[in-house]
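Next comes just one chain, in structure tokens: the form predicted on its own.
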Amino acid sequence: MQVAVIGCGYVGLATSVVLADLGHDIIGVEIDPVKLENLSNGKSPIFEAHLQEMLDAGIKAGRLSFTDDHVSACGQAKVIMLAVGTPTRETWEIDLSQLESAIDSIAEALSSRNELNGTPLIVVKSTVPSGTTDYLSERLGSKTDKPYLIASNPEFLREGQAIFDTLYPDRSVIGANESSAFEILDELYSGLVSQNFDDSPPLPGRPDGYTSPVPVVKTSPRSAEMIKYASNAFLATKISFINEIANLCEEVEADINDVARGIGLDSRIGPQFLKAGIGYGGSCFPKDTKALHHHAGSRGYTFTLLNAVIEVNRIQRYRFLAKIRRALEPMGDKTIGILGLAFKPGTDDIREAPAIDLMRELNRDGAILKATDPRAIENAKLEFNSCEYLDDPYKVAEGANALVLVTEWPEFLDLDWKRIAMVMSGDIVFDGRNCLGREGIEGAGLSVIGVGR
């Protein structure tokens, strides 16, 4: 089947890739020179476990190209997918401008599309308020007299897992009005709801007990959309709710991991999403939740939980900030390395990122900030440059009074602490995500301050 995909972000390109390597041909729409350069030239813009050897792969075999031209991307697609930025303004309110250019393309690529190429099925894969979809196929229904169909699809990619995710989904969530829209999408992803491909490398290899084929969920596009929006604001209330009881786990001196562990051994709670730590960052949770708040509160209703999911999570990381305060202070000419930028493991991605905020407030208190990433460095680099940005964590711990862990990569886990311990000047190390092994850090003569702990 051949496919038109706006947007070459995380979940663009992620579901392209995917695609392509499943056999349809995939025509990738990037309006940014710079990454559509990259692309071009066969480079991932951003960094995902796989995506570069499936990004080589596709272009390889003929099925995978990218453009910036709307109209010729969309002129023989059978489904055009949107999976543009859905930004959130300061008022929490969904910034819907790049899908509304994105339709506002699309209606032009319809005039001029020949009508032997059949009626097009455009896909919203972009993560939207209730009733979104509706309102851009009117918008699109207002700027052509061409047929079209469409229905919402959204994603439930993992930063740092979204191959992984794409292929092995926990289900597919399809909203649409029409019959013939949920055709094409189960015959669009037939593939990955039978698991009918061969888990061969550059792919991922398929899970243990894994089984198929992938629950569909079929239902209207406007419930489509609050599936989307009611699963993240659910994990992120666990985030918070977790973060709060360590928060009292430390008043009554209790271990938040210990506690964690009980609760979630219980089946109908889970072990997922209660590591307790400095909160939640990234595209995704802080953007849907607010933008869930104010998507409530335009229809009259106030959302108080969320509300206090929110302010929890805003607060986690001041109380962090408070802890190395109380602990270094006077703060002015202490080094500090941070350890962890991006916002998780396994990303480059920085945005919301505990870390940038951390360093801010640090660098205003006149500390001197030394910091490293295996991944997200570069673009760290463009959002603060008042740090001095090193490859090697032993470095970054020499002459440091602190190291404060903020993002759990594998390779901080396994430092080798007496030696960090032989080139610091001080002897704490702030946990900030309650990963690392105690024993260790304090056999090595350190003492470790994390949460709930």
Contents of the next structure:
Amino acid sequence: MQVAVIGCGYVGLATSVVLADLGHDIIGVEIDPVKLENLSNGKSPIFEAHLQEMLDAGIKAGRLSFTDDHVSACGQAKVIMLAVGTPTRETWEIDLSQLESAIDSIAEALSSRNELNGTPLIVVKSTVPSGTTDYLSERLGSKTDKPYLIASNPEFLREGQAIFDTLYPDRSVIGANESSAFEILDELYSGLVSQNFDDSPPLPGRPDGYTSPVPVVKTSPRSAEMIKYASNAFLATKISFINEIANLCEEVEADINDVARGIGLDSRIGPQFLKAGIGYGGSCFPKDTKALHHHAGSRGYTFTLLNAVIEVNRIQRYRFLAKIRRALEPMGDKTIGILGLAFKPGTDDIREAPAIDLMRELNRDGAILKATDPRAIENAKLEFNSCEYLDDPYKVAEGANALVLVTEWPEFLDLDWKRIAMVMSGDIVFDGRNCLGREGIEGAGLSVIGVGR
Ligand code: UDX
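Switch from the form predicted on its own, shown above, to the form predicted together with uridine-5'-diphosphate-xylopyranose and output its structure.
Once more the chain from above appears, this time first in line as the rest of the complex follows.
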């Protein structure tokens, strides 16, 4: 099937390479000239496991190409996917301008489209509040007389596992008002739903126990849009909940890691998203929780719980900062080594990353900063440059009064703590993710300060 994918970020690119692997013909539309040049040269503009290899394979097979020309890309496509950004404004209101301008380009493309190419299906993959697909449909209808179908089809991929999650989803959600829209997406996704594809490299292998067919939830566009927001809001709620329990554990001398294990074994609760720490970051949870809260307010509903989730997450990183200050004061001229800059392991993304906020505050306090990250140093430099960025965690430890682990990269989990203790000038390790083995650190003569234990 011919598919145009508008927007080549995490969602657009992961979708494009996977659909190309399943045998579809994909044209990615990207208006950022730097990203487009990279993609046209076969180079992924983002770091994401398996993405570069699958990009190479799709281009080599002649099933994947890129352009900045909406009209040519949408002129023949049976499916036009919208995967552009939906940032939130300062007011927490969602900014739909990228979607609106993509819809306007589609209107232009449809006007010059040959009717022999059939009625295209426009698929909204970007994360949007309930009612947005209907609104975009009205906008498109007011700008073209040509027929089209429209559907909401949110994605649930995680950064760092975008390809894996696209290939092996827990479910697929499709919201549409016409049966023909469901039929087209059934055809497009038939290989994914039946898992009828070869999972050898460059694909990540199918996980053991993964069963097909993948459940498909077919509903209205408004419900599909709500499923996406509600999923992210629920996961963010789980994190803020466990962080509050962790804060309380500190008061009563309980250990949050044991508590989380104890509650996660209840099958009604489940073990995932119960890792306490310095709070969630990234491009989704912070933005989507605020957008949903604002959306609720715009409909006259005060989403009390979500407001607390957002506030707990905001405060959590400052609680951690307060621990660092308490232990090291006076901060002036203290050298602090930061381990991890990305908002989570497996990505070079620093959007809403706790490390950046932490470094800004410590810098204001007069501390001298050194930092490392396996992937995110270049992005961090663009955001904050009052820091010495180094590739080697042992160099970061040299002369440091304290080390602060912010991102639980596997590279930091089995450091040689005796070697670190020898080069540090202080003896405190702050573990913002409760991921470091205490015995090894304490055995090296250092002390560990975590969250909730
Ligand atoms: C999230 C959703 O998981 C995904 O389904 C959605 O499509 C996009 O948003 P992502 O932001 O890539 O994905 O990362 P995720 O792995 O969910 O982690 C988000 C943040 O929560 C990270 O900062 C992570 O460190 C934090 N987190 C996660 C915790 O603090 N504790 C946990 O137990 C889990």
